[in-house]
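There is one chain below, alone, in structure tokens, taken in the form predicted alone.
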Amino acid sequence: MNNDNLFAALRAAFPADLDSAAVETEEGAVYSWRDLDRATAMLANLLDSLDLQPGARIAVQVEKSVEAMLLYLATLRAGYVFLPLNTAYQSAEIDYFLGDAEPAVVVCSARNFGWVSKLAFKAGTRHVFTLDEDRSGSLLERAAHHSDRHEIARKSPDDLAAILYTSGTTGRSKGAMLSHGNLLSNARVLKDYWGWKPGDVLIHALPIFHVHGLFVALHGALINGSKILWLSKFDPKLVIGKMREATVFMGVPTLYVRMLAEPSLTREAAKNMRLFIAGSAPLLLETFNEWRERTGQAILERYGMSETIMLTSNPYDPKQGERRGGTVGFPLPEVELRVTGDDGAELPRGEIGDIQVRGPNVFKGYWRMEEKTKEEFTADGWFKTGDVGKIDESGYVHIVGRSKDLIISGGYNVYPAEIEGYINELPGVAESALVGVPHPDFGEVGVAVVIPKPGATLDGEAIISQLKGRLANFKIPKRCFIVGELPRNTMGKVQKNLLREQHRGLFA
């Protein structure tokens, strides 16, 4: 009988000597695939000593470490649902989502473990464990008196798998639910098209609570049973360094910046590696140009989002083309794209419009919101996926702009809504407007721009340091303006593409 698991697809692909080096980390620890094994089966058993009800959630936000990868095994291995949740998430948001979500188990660091607690006792949680990146905590001294054998969880290719947070552009984060089948049909797809081949080495230095780093990176290197080099945090020095021993980085467009900055980045440095993948945000033409120049490597861009995982990609093999910068290329085998008019009927090439998608790899819905995964598909079964782009003459894809507004500052997302809503609850503040404008880093930040109510005195820099508490860094405006009124169209309408406009050159 068929086991589902992507675990079980991920096992299947270990090599046939366990005792070799599966992850090494910076300070030099190593794993073997044997260790990946027996950790995940002994997590795995804790799990299942809990008594959990079928498809129970476990929500996670620690600091990045081999043993929160191995937790992220383990919950698929025992069939559970796992939850990832960005280290940066303040006590406002926490407080949603465990709401939400009411996951059975939270684990999280021990530092935040008093008031992480509390939350989760509030939201019904029955167990909350801690895992710090120094390999201590209570998860792991529970599961140390467990098996090291464990029989991997049957599953289905429809069973949910992970539930992922995206925040909504109206109102509060939408938890975007995605199958073993959906997250297995695009590791495989992408092992053949991203040209996978025994003996490559993967550089994981993105954050595991985000598609990037969690699926597209780790599923990768493990249905290849790639070996790992292990960068708790990104390095720029350490990056290059590394290239020596490896053949795969992922990153956004911020890290390659900030490579492109270290002398030490040359074509020797790079001369053993076979791929550089950018995504998560948009890769400027500039860079993409003097990556080439500096190392001889074209990055390969695509394009992807936590509802669908990978959709598009530039080609890795050359005879199926070329990597275009300014493109995030083809759609992937199996996936379906098109870009539809106003009117949703679907627009010759070379048309911009809204992009809609359909495929294995494209979620079930959206947790617990039934009306709102009705809105996001249409009547045929695609998927709107709120950008907006075409499709060239030569069949390549191009992202033109995000629909609602959407900010990517550093390749995470930020909704502007949410921000608003923040700000809006602020003694004195009548209404207020966030919007992305260019920055030389971060590739776009936000800038907020607020009306007081009459009678009231805002200062810009007070309302900035009043939501560090309580949102993520990432979403904290970079800059505040406090105005008389703002920008509308004749419908009352904010007109925000005034405001972009206004302060576009703030961070030049």
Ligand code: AMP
The other form holds:
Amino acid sequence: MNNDNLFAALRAAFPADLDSAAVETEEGAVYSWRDLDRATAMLANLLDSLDLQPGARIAVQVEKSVEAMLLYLATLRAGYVFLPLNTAYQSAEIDYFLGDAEPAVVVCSARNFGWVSKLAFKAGTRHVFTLDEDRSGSLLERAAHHSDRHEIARKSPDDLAAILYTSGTTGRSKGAMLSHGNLLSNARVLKDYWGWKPGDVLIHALPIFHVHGLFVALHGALINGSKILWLSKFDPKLVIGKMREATVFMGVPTLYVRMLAEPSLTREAAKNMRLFIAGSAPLLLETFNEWRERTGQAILERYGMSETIMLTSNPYDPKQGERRGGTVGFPLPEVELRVTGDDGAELPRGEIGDIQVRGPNVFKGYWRMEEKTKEEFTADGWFKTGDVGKIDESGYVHIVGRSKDLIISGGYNVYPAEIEGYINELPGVAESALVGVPHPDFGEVGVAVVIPKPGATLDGEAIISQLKGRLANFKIPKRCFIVGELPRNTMGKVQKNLLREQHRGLFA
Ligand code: MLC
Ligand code: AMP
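Based on the form predicted alone presented above, generate the structure block for the form predicted in complex with this ligand.
Up next: the whole complex, starting with the chain shown before.
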């Protein structure tokens, strides 16, 4: 009988020589494929010993480490649902996620155990473990008592593998439910489309709590049985140095911008590399061109989202076409993509409209938000991405904007409604608006414009300080202006485009 557990497919791709290196860290620690197999078995046995319900959520907020990655794989192996949380999230954010997802198990770093366990127990969680970058913590201590053999849990393609929270337009985050089938179909398509081959080595420098680092990069290497050079944090000099031993790199545009600022980035340094992939945010044409001049290689830009994993990609194989900067390439095999007008009808090529998608990669819906899920799909089953774009005459997809009010900063999403909600609760604030403006490092950053209540005196810097510690650091506005009124249209709606225009030169 077939097992559609994603882990079964990843395990089947391990090379025959289980003692060869699977993961190497920047500190020189080496994990063999056998280590990966045994450690995930021990962790899976630990989870199995906890007597969890089918579909139990395992919520994890820990610093990036190989062990954190093994915990993800073990969760798949045991058949539970992985729920990764950005380490930047603060207590109000974590409180919401745990309350909404009601995880059976929470894993956090030892220094956060006090407040995280309190929130977890409030949410009904029965087991809270700790895990730190130096392999300390109760999770591994407990797992050490379990067998290193484990039969992979049987799963069908529709069974849930992970829930990824993506902030909501109304301020409430939504948990995108991804199945084993979603993740596996996308991993297989990308292995083929990006020409993964024997001997490939991946530089993994992204965080592992979002689609890019956790799924696209990690599954890409594992399903090809490829070694991973594992970096706990992005460091441009280190990545450039590692290119001599590697062939594939994936990053958000900010990582490319930062590497371009290093004189050590040369054709020679990059000559062993076969493929540079960018995504999660728009890659500026000037970055694409500058990278080609410096390294002789064209970055392959692709487009995706938490709800759909990867949707489009520039071609890898020149026979399929050139990699065009400023575009996100073609819909991937098995992915259908259309651009529609206001009336919902499909638009001809070249016309700008809403991007909708369909395919085995599209998620199962938002966790416990049936109505919201329905709203985001058309009657004939297409998912509305909230991105605005066009398909050009040659079939390349261009993203030209977003209908959703979203700022993408250094590859992280910032939803203005959420931040405005926090600002509006501060004493003396009548109203606020957050807009995204261009930034040379992060691509785009949030700038807040705030109106005081009558008689109140506010200070922009003080507002920023009050938000720090309450919200993840990347969501904190980089600047905050106090004004008398906000520009509005005749319907009374704040004209954010005017605010964006007014402040667009701030970081030029
Ligand atoms: C850090 N800071 C940011 C920021 N990251 N500000 C805005 N946007 C960001 N993304 C701020 C911090 O608040 C802090 O400010 C200061 O920068 C230093 O923090 P740091 O943590 O030391 O920063 P650094 O390590 O340099 O991180 C920058 C980064 C990181 C670019 C390496 O943001 C990153 O890893 N981004 C990748 C995100 C990612 O993987 N996205 C994929 C999503 S999946 P202060 O004031 O507190 O000092 C997806 C789907 C798809 O979108 O298609 O892939
Ligand atoms: P997330 O919700 O974090 O998964 O972010 C998904 C969003 O990131 C998409 O809806 C797009 O708006 C954006 N995105 C991802 N890749 C690209 C890209 N290559 N170019 C422009 N925007 C992108």
